[in-house]
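What follows is a single chain, given as structure tokens, in the form predicted on its own.
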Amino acid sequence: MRITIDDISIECEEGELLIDVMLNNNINIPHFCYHQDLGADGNCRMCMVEIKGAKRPQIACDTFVKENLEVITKSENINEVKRSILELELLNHPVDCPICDQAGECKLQDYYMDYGLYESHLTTPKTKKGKAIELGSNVMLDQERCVLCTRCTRFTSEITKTGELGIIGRGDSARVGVAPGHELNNPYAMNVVELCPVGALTSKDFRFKQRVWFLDTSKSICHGCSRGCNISIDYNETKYTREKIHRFRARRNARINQSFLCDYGRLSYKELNNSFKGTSSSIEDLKELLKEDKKLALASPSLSLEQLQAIQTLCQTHNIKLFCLAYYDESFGDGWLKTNDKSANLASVKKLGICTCQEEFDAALQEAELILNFDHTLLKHQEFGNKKSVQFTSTHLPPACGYCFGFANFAHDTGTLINCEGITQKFYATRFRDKNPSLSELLEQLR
């Protein structure tokens, strides 16, 4: 069907929420409580619109589209409604934007600037609430900044079903909190920081580390398991420091991870800041080593499809037995986003026909005289006695060995992953390239 929003004709499906139609068509509609992956709650009223034929403004998060619906989002009447709502939100809100970690990403700040509510009618002192409260799981709470949108409480009650957070008190005293003696403690707890539209919930891990307007962002894929959750990598490079990744954020993909990310994956950015730089030997030395008779290569199942193809080509050229063992952890999966297969790209390994048999690998390892390890954790810190070994590593300092080559980690490379459901996805390099070459470029020199 077709509807009209601000004189623009929009095509949509019967039964869709009006607010979803707007968000999916990049039409700006202010909202606090609504979230596409939490559903409607209807408590903030910021998404008010005028509908032709209706007696009064309606909230877009509780209005279903119908044929020939005519909607107005910008009028003096609607703007005055939003200003009135903002005035209520700002009555007890602290004026601390300069020191708030959410500054630059705060919806209350944005809407305040959009609708021009610059004068307060408050004649009594602001109600004081808790500041810098540690909830657990790297989450900090500032109760004075909360707009009571209930996104966080709905997440713990409806998504994780752990129920740690709730609204305590009434009226001006209403605030988000945990029960006395309890804390926020579940594998997805840090999602509430991203869900919070203001600066009430902030990340202890990221808090006061960097201003968001100094950060660049690249689109990537979490490599923590085979789910392939979509992420944004936020990073920068200052005048006096090298490029540094500051955080991972969930990037919405309705088919895979919606708007969520597990805490394990969210914090896995730290290892990318610990790259091995340079090499401890030359390409010419490696070419001589490849003349050995009994050779074996082990590749990480979290390498990209392009990297695996480059390794496979090298192994075929030099008659090297190639293996790729999966990273399985039966205690890791939870039936939602986390899977027991902690390999980011095992589906690509199988697509290329690379051997994944542990028994065959163990037998080949015993006979091999030269071992090439392509970033697999199994052999990264292992001693091989009289055997010669070459380490190709993207993160962490390698063990003391004679031959070691650093290559760019996935934040600094572009590639393809196939997730546990067979969905092919691309990830993209940050704007600042790693000083190390990509693995494909490195292996090209060995042909």
The other form holds:
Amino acid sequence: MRITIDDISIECEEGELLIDVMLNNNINIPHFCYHQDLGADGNCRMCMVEIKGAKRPQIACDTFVKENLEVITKSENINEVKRSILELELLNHPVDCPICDQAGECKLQDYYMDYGLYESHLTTPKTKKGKAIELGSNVMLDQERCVLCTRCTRFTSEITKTGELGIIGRGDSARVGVAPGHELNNPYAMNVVELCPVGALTSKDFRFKQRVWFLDTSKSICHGCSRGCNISIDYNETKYTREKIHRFRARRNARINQSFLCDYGRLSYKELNNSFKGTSSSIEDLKELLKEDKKLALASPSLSLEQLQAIQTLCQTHNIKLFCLAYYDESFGDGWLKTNDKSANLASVKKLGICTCQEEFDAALQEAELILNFDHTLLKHQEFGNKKSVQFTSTHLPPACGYCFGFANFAHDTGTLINCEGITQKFYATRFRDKNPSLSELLEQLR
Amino acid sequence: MGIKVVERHGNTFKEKIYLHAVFSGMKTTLKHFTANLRDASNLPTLCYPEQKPTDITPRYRGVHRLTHRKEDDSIACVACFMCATACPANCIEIVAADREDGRDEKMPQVFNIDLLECVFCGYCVEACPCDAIRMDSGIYSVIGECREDFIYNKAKLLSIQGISKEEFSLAK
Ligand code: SF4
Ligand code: SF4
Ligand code: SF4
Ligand code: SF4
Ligand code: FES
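Having displayed the form predicted on its own, please output the structure of the form predicted in complex with its partner chain.
Starting with the chain above, the whole complex follows.
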């Protein structure tokens, strides 16, 4: 089926929403309340379009496509409609962009520049509401900046079904809030920050840390559990600060995480700023060590497929027994995104045929004289008595008596993960190199 | 794109021997020389540093200062980073923090301007939405013994007085 949008012919399916067709084809359509993973609500009226044959403009988020539909998104008339809607939306808006963390990625700012550009007609003082309210779970609320799109309330009522957020009051005094004495408290709460199209909900964790236009983004995969949620890593290096990762944002993938992340995964970026800062041992010593008998290696199940392959090759050439133990946590999974298996890449481990048996590992550990640990948390801080040990680590470790090699963590490396549903996905490195080499480069030197 | 053909100069005999240009230049020099010899009171040059300039107006782009709010004398800057974004020399370092005095939500914890890197273009002043940074101090010379002396921090910038009528930030 074909429809025409602004004289461009577009292929689409029967029964699709017009706004979805536009968003999927990267056609600019202003909208506040519609969200591809929350559905339509039709309250903001920002998505107005003209349809040939229809008497008056219609909202694209409540129009289903029909054969030969002709849609106009830009015209004198429709721009005037949008300007009026925007003016109403912004009537009581505080316009405190200088102190608003959303500035730079704010839909109100974008649409004002695209369609607004009017002088305010307001002659009475603006309605005052609550500012900098801590809602709990790292979420800050500014009621004055809200455009009442109900994305956040729909998220808590329809997606998490916890229902903490609601709209209180009517007319000018309508505002988002939690019931008195309650707080926003669910393991997915921080998604509302990203869902909010304006700066009404912002993250306490990211608050005032950076201006968003200074940030660079790389495509990555969350390593928090085996779901493999798609993320964007926002990072930067300024003239006065070293490279730092500032936040994870959800990257839409309709098959896996839609547009959501759990708070645990979202905040796991902090670990990435804790890379290995010491000096690595000498590779010549390691070559010497590998001549020992009875060697054992334990690899983290969150390493990438490429890293695991490199380790496997090393172990085969030097006759090392290789194991990989899953990070299992019965209390973590919840039947939605979080899974009990907190290893990011156990499916790859199984694919490569690496032994994951705990008993065999325990027995081998007893016997082994040299232990190589590839970033597995089980052995990271362990003392091995008179056994020799080598740590390969992506996080910082206190200086220990054994041998230690730092390697670049997943933000600084490119690789492949297979998630719990068998979906293979790639993640990419940031623009800045870590001071430590990647694990594959490190192992290359042992050849 | 239209192309405009301009005539190339300097090809005539008169232009090639240069003498005409040299003497017409000398004529101007001599004119000023004799005029200044007759009346030295209107000399456009100064014996700086013994003589100081007297014509520095508030519009002169001197060393920056951070302004205060009229209501309570607190810092007007809200750490929005507009100045740092506009700065072509990338010489403004800001670290933002929560503001605790209840006047607002955000303020700079660190605000440094490296005057050795600054090109005194005034973009930061233009960019500021809060009239929090100005170059109306009238200070045209900065002296220091080491590089660090030229990095003016928040306290220093707040302490500099302006020479314009408006002492406080005019932002509403
Ligand atoms: S929500 Fe958008 S328009 Fe409103 S203050 Fe924040 S950045 Fe500015
Ligand atoms: S807080 Fe944000 S997401 Fe919630 S209704 Fe207001 S604008 Fe929409
Ligand atoms: S005057 Fe120009 S170079 Fe100097 S701090 Fe301001 S913007 Fe930067
Ligand atoms: S001086 Fe002005 S532009 Fe610079 S951070 Fe402060 S308020 Fe923003
Ligand atoms: S996006 Fe269509 S009405 Fe809000």
